[in-house]
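A single chain comes next, written as structure tokens; it is the form predicted on its own.
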Amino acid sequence: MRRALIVDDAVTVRMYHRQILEGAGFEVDEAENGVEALEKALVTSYDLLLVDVNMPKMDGYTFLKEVRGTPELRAVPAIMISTEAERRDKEQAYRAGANLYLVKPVRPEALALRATLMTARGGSR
């Protein structure tokens, strides 16, 4: 079973995304900020990271830069998902290491499809 880590400081958003990813066949873990997510990613193997931008302690950009700078995490596909919809936000996400940038709210079927495709193309560790 594919495993995903949802990183978002809003519990309702994590619950919403969990429901979508579990429906798509993922086993899901959660973290409420980048620090907690990095700790989990270093000890658990994930096939997908679903990362919010604005979070306390460590934001999504910093988290992704840390992930891409860590050899054992570098290849894990990452979707950054945010309410920030400006072009510069997307560019910053891709520079930080996101494989895909989505603007909230995301339709459940769209998120499930993209998560499935990203992990089916050999993106898992």
Given for the second form:
Amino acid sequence: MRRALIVDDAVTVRMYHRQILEGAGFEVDEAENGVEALEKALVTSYDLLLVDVNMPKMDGYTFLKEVRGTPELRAVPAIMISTEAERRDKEQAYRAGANLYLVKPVRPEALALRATLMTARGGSR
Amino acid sequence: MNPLLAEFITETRDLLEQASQGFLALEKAPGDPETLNGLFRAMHTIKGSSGFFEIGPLTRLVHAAEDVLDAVRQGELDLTPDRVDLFFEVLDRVGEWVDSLEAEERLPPEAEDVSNGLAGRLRGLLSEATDEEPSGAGDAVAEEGDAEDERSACEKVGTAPSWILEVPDDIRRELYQISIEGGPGAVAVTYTPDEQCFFAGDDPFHTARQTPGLRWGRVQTREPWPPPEELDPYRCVLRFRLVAAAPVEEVREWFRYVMDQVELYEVAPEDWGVPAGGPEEGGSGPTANDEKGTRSPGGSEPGGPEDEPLAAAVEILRAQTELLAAPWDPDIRLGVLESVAGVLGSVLTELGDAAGEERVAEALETARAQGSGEPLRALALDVLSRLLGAEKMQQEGAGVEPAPQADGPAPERSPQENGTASGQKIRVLKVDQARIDALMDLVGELVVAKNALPFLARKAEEVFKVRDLAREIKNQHAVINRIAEELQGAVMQVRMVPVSHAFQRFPRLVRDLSRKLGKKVRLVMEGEETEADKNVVEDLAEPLVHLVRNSIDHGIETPEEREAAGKPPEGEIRLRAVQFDDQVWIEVIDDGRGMDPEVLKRKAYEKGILSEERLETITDDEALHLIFAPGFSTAEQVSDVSGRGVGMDAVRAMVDRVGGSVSVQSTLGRGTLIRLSLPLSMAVTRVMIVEVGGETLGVPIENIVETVRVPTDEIHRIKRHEAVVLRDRLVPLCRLGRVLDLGGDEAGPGEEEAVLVVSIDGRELGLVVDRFHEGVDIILKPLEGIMAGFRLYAGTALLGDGRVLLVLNLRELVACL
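Got the form predicted on its own; any chance of the form predicted together with its partner chain too?
In what comes next, the whole complex appears, and the chain from above leads the way.
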């Protein structure tokens, strides 16, 4: 089964995304901030990271840069989900190494489909 | 209720509470970056989560709050107490709206106006910020669009103005829809009329209103309004923000006479901030909403819009090319390359491209060797162009099978696979309180019903003469008794909530009040985790407000008075909760001026609350309790804060209602402690049964101090009253049989009287009864109808043997002595 890690400080958002990803057949873990997410990612291998931008302790950008700079983690596909629809926010996400940038709230079908498309190999492995 | 909405409500309440504490903390440590970030994040999170529901006014208001906090964070704006007040107003409103969401699953009708008003005031702060610091032109300032150099540029190609995100969701969605369907496109107009424009014969309002294809507009002032006496009505300080669904040429034509005062921006579909995804079928919008407010995520709904897999693949591939072209740090290069390769491989596999994996592996190899993302980007672009061609062909209905899909099944592995979001573990159960209450009532009845078994056992033994059966019944009673007690405990446990629920509002209350009264007060809270019955905690909130208000208003002195008395200028109010046996003590302790019993006595006498006779015998301790008497107030001046002494009366009434009691301790010049003793649970009351003149009566156990037997010759007569000295205390006696007109035997010389010593509001009284019986758990039912007039009785209860027990209301008893 494919595994995803949801990194977001808002319970509501985590719950929303969890339902979508579980509906798409993912096994889901959650982390409240970048620090916690890094700890989890180093222990469990994930097929997908779903990352919020604004979080206490370590924000999404820093977290993603850490992931991309860590040999064991760097290849994991990551979707950054933010409330900001502006271009410069999107650019900053790519700068940090996000593979996809989505704006909240994301339509359940849209997220499920993208998550599935991006992790096809993870599931077959 | 939709679980997501329920979660949102809980989360938002927590965040509002956090924010409220954050603002209070900022007043102590202004500009603390950690706190500011926390505040910003709280608003940000509410904004983000609120997007799942159709509650635009709330979203826009917290968005405005977020923006202002961002400016504060950037050091562009100071948080003065007045501005904090505005934020508190915002928090209050959002709190009310959350209540309304909980009750009715929608915002109150006035929310739209309130939101616009408050958000406008918040955004007004931002323009103040630009005034305060004209040089600090961050992005936020530039977006305001009033910088001189931008005004000349009549048409902007750069980024979309951020304010278009303030356009209500439904309009944004509609415009998005129009533009992706090849409609006329949308134009965002910022029209800043010249200050002297009225003299040029312009009518900016008319011009704005008549914009072709106008869909939305907002008028704002460019600067805060000056005081009325300085207002120059001939100077135009307005700014219009308009969104028109019309070709840009048409809009430009309309504004041609004032082109130098107008900025146009052609809005691209993605600028609308409508989430990514393919085109929508009509009806439900691209956000996760349906007519009821939310759509449950997970699984696709029959007939619901389905995302086009091809479109999703295109979007993902595009994103990879953008990622590869982004200016990332060299030290994450390998991560970027490998993750892109992973995603590309995955998408190709999903699209059924059998050779995809291999091509990706090759491209990654080359990319690594060259230290550049170009090979991968070329591959992604190649796949993209083929996909787009295929998409076009599909749209055009050409019967040609697209290449990437030729040798594999169509990528239909979308969420339908797992339609239901099953397998979720429920750890927290939310239950309607009415169900718990019904359960509690049943448990109460069980507790009383099981009390019938001992009577049954006695009857079996005494009437039917079957001792063995009697013993078995007694054994069984013990078992049922244990289970009933555990059940009662368990149900009570469900209803227990920490008293912090009642404490939460106090930091704010203390701050507001002390500011209003010009006093300095520090609030210390202890034992917030102490638990009590939900109803008790809820009923507690209001009396506590009265008490704290009184402490600040009457207890704590002004800073000057305090310094003169050699105290620190800042007063302290301590809110403390402790569990004591089956009671919870809630204490409000201040280090203020304390209360003078002599003053209290004199006032009470003057107001006719105290008879001359009582004035002589009343102790200092009893005098303190006079503050709870109806119509009593010691304040020299009546203030608008704590009213006219009705507060403390109300406190006692409320505490009585839940079966608790109040006590006061006070030292002149040192401070006052008021303690509310409340039962942990209100469902079951314990009373002691006493017998007087053949009748049985119940006395609430929490009032009982002791039971004693007093020889008749130790009873003293003082005037018309009787009293007895117990351990150096003079305890007045009350013969219950006489007062209640029940008769009963009075002990002769050389015999003993049974005396039940009770304490009411710090005053002790000995009740002379015929006999003491056991204590029992009862469910107290208040007297109803005509019986409710008998204030001497607190209510009735059904005993195990079917008899009705009258329970005494001791305070009324004392009052009529």
